[in-house]
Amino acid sequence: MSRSICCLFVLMIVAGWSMPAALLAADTVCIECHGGQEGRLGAPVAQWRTSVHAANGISCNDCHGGDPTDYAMAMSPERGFIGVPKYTEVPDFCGRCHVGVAEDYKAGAHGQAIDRGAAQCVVCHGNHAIQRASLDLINETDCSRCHSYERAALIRMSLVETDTMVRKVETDLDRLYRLGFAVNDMQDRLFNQRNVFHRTFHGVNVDEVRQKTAGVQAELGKINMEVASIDTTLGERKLWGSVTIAIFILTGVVFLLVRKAYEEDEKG
């Protein structure tokens, strides 16, 4: 094999490694199929292109199975296609990856009322175009297409309250894990603790979500003492370091002074 040729060759490998996921991901029957229609049939295809699910690798089979590599058995049920789950299916059905979730929506209202048409997984997210989570999902303009907005307000404002500490606690962990500090601990108390309020999400009861949000804010309160004297300490290093270099520099001087002295006296 040629030196270009095998150069090519690398080349390749390394373009495939670094090719984003959803390039990877793209590489489906189901894609090249549906990507090619035109109305229903091929705009889910789009709107997966924008999905944290294509960010992340997830295509068409991961969630409704099949054969991506088959044309002629890509909807076969004896290849596990499933297609299209009807609404009281849909949290069983993207419970499959997300469980915890899916445990925590069935416990809640929405969850205990779907049978009567209330909000399940894809209403409030999406079935395509899924973006990432957030906070910003709890907003009037959708919460008042089932209901009024009150009661999600004030879940919201305790989740807002619980998600500020949270990205103050990580930023303070990354700091002092950056000068240095062992804060192995202090992150996986994290990790447990922004897990936990994950959870409440999918919970719509509002003294249940400002009960566990003020559980784990107490939690982060306990690790924010623990940076608060870590920062004592380096503050009382940065000080006595500080008077450790005036004492030197004082000390300097005085021996400049001193020299200077004696050396008059050996001339006078």
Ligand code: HEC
The other form holds:
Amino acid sequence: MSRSICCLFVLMIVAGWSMPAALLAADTVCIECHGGQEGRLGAPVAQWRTSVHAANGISCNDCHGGDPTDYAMAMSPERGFIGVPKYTEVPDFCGRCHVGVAEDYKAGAHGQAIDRGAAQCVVCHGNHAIQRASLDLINETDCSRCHSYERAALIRMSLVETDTMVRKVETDLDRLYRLGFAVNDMQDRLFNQRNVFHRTFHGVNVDEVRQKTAGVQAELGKINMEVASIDTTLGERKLWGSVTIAIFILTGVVFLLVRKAYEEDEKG
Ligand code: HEC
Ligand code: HEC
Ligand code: HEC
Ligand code: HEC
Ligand code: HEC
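Having seen the form predicted on its own, can you show the form predicted in complex with the named molecule?
The complete assembly is shown below, putting the previous chain first.
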């Protein structure tokens, strides 16, 4: 009797104890073991937790390979462990998932000069604490480490200009959608242009970026015109709405005046 109570007690403690671990379902043997290591072996865990990859369920083993369920065999090549890529191997390492980006990168000046130490993925994005990308990654401090900033600045200018336009069209379409307009077609076209746009940077080619962003801007311009024409119709509708209301009010006032005059007439 007392033994089974004791057992129950122990079970409860164990269950309570393992609860937080069970909730962190993403905790693999990689994270458990590396989390307890010092220095360069432990640091990746805390950094990775802040990353866009952790937020999207991409864990140590998704990048490094290996078996995340087996303590003893976790880092065995037989279980697909890749280990740490060399500098020149990084584009293929990341490119297993980011196929289009890796393609553009390899065809561009950085990809072509990677043997001469040109920037690759982790130079710009980092490795474990990777965040959502933004045009802020293109800045004088980071881009002038290996060459002058001049060409980088030209690329940044075209991209920022186009990005601003993309955002404006996004807001406009959201607004029209909320007003009940059918904007599916325009949204599809915006989606396509956004894809083209986000595939311009990694080739780091000033002329190509200019040419592609000009194409994107032209298409966005067309969507802008359609938005403007809907807005004009909306404006006219609003105008007619106000005129109608004014007529209603006027009619009401006239009616009241007439009735008042009539009532006074009756009294008199
Ligand atoms: C039981 C502890 C333990 C487990 C489990 C474990 N590691 Fe390791 N890991 C280590 C130690 C210790 C080292 C450094 C010594 C070595 O390279 O073997 C290391 C090294 C590494 C390195 C660097 C290798 C290098 O060449 O510098 C990577 C990457 C790595 N582990 C990833 C993983 C991944 C991914 C998993 C899960 C699939 C994992 N580890 C599971 C203890 C562990
Ligand atoms: C997005 C892919 C990615 C993920 C996810 C990832 N790593 Fe890495 N890791 C890399 C890359 C790339 C390198 C090579 C470092 C470099 O070139 O800057 C690396 C290097 C390492 C090293 C060697 C560090 C050194 O200084 O020698 C260890 C250890 C390591 N990773 C462990 C982990 C652990 C543990 C996790 C999970 C918490 C993890 N990595 C998650 C991409 C990743
Ligand atoms: C010279 C710096 C640099 C290098 C090298 C680089 N990137 Fe980028 N990356 C950027 C910048 C800047 C952006 C933002 C561009 C944009 O918004 O279109 C970006 C955007 C991205 C995005 C988001 C794309 C999207 O559709 O929004 C991914 C994913 C990415 N990079 C992965 C990689 C990978 C993988 C590599 C290596 C093959 C790499 N990057 C090499 C600077 C770099
Ligand atoms: C196992 C697949 C996988 C690998 C390998 C991988 N990633 Fe990712 N990455 C993802 C997923 C999934 C996302 C989140 C979904 C998304 O928004 O694209 C992501 C997101 C990103 C983003 C943010 C994209 C954005 O929209 O801003 C960047 C930047 C990025 N990864 C860079 C890298 C770099 C650099 C490497 C190599 C060190 C790498 N990734 C390796 C799967 C992977
Ligand atoms: C680790 C060094 C390194 C970093 C950091 C770096 N680059 Fe480069 N870049 C190179 C090398 C090497 C080349 C090829 C040699 C050349 O053409 O000068 C190159 C070439 C280029 C070119 C094409 C050549 C030209 O003049 O038109 C552009 C554009 C460029 N980089 C933009 C950038 C941008 C933007 C950044 C920052 C997001 C950046 N680079 C960061 C090393 C780097």
